[in-house]
Amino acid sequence: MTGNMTSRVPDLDIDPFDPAFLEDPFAAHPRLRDAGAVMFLPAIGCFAMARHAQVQDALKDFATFVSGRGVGLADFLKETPWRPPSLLLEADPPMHDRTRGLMNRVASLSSLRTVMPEWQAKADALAAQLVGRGAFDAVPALAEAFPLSVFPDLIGLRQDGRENLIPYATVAFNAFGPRNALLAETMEAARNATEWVAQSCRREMLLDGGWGMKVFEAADRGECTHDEAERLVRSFLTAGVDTTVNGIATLVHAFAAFPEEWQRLRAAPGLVKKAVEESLRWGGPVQTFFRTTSRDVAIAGHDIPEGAKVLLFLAAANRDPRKWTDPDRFDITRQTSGHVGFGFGIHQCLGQMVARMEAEAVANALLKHVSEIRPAGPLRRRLNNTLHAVGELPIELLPA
């Protein structure tokens, strides 16, 4: 990523955590790529690249592009966390590397097929009650009640209280922006359900079994203190609920968008693994993360100095039409390997594994008793400084 001629990085006005940006990034995304391989916002004082390219070499490049400082816009050397950092997501080996390999031990894959079959006869019957019954938001009765059907069995979370996961996470992903009007609405909204996702996060809270008992078990054979525990099963709770929501919410508006594509997967459900993934890279459910430079860095011949904060536009990246042929469409036969969807590198998203086995499980379900997925009304945005939201997203479910 380095280079011997080096020139100054060029301004862009765009404010990415503008409402207007926020309620439709993808129209401001082609100004972001074209601007170049890398470009500077006054607007919120950082670095940013949108290219393919050079932001999956940065998210590859983690001793250069580092984590431990922020992914979002505040730098942990230089302000207070709003609350402890990851140990995860914020963090850099040697730290990420203790915790990661624990918590890919407890977050195994033979785990999750065990409870597939569950997890599908769930989705089946919801799937079964949607059908049908006329327009619905498809928000709660199927992007959020899925996922909180089965992720809180996954960790042990106790039954009281579940709902509080879906605000708590909405206010850590508006947290990696600034200290905005929205951060400071979601904050205010989810005062109580911070305090329960805290309080969840104890071993005296968590059931015997879970993903979440599992990490306190491993800090009883000494893998990671338990003040480390309580910190890491956060980190399930951070990520597994809202991220999922959104990228199930995004599934199904890509099909009642190109219908064309459902039919597609109708007659081959083969394809159900290549959709997801391709819901993942045109929908952007996740858009932005950031990352500070160690040292001085050169990216194609511009010059970033050390200690900067640097933008990294995922969503923008998986619409890059230099690595991708019509990139704006839904194609559920694409080949989408490459895509930054869920990071890349090692940290790439720890629960992308539940992700796509919830959002496959929908998928199956939906094949098996749906035969069109129509649009009932406009889809209507909920702003998030980091996610592309879905807040209202009314369909109707055809019976097979």
Ligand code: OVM
Given for the second form:
Amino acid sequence: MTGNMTSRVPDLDIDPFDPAFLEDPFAAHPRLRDAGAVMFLPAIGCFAMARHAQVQDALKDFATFVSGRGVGLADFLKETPWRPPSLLLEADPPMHDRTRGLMNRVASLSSLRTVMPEWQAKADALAAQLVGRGAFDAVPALAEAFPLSVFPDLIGLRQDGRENLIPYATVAFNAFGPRNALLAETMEAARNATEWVAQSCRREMLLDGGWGMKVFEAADRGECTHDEAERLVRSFLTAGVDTTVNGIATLVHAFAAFPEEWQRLRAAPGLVKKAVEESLRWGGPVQTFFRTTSRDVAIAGHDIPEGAKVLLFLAAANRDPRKWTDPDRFDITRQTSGHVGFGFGIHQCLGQMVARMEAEAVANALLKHVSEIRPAGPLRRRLNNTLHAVGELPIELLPA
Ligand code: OVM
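Based on the form predicted alone presented above, generate the structure block for the form predicted together with ligand OVM.
Okay, now the whole complex, with that chain kicking things off.
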């Protein structure tokens, strides 16, 4: 027989949504990467890839590894999604390219540049207030406070009810996993949040000049329907808060855990952008996303059938020793290009410039005011099916 010789995919006995796994996913990543280029996880009944080369290739091959059947464990062809699908994240070309093009024009770098001075001033004031006050929890005081002080205004949300943003996003990220206790608990806690988010996406609720209204103005120009505009605004609210909260918490944690890297940055503040990028590679605020195969496909000599869910371990890829030297080390001078912390390819994070700007504003503010970032107790996780979320980050900031 000619043709490609392919073999069965190895099984691996790991449940990536088990609380013990979620508590410290990095501890299990070597087993995931070493099991093979692709594996089957009987615990959740899907395929998985954790090496950088395969994760990046799958993200690039959007026609084979599709998003329209959902980027969580649920196959939208077989199960009703918990909410109407995202027109960006959970869509494929050609529809995806139309909505993404529109949203790229709204979320432009030029509209971000105009707010940067204001964001930096807010971050500076926050750092000045936190420095020298003794031990405090950096999650509410910094990682949540800063994004909440800038992002809702960027979108043009009304003041009332903004406390719903994080609980809603927490559910959305849990909903990519199985219907486990985490999802049930957070769903219960966010019952009103879902309704508040739905209302907040309506044109009447959005302030002039914000990114939300700009989506409706694109609809007025015929770039999408008004119903689609509402759902596109929902993407900003879902994807824009819990992600950056945990990105900033991870950045601060990285400097607390690697104090010599903080001192290197103080000596060379021009490295701030590299430090932020490295914190995304090292810390993995977004751990995983799924795809669904649109055809039978062979990966490194292994067959994956059509219609299979494939779990992509972004954070494991970002610490794959086949790609990175000394991958568990947070090194602000590292060459991070090719990291998949924002994904890769056509679905790569739409808000990545916002996320970077927020993190850089915080880092620059700390550089101005802080000589040392000291741990003041154990970091505690807030378990989530997708995010490597920080629940509590006790630190002390010593004045510069
Ligand atoms: C969305 C979206 C995009 C990225 C992440 C995400 C819940 C949601 O378009 O709604 O996480």
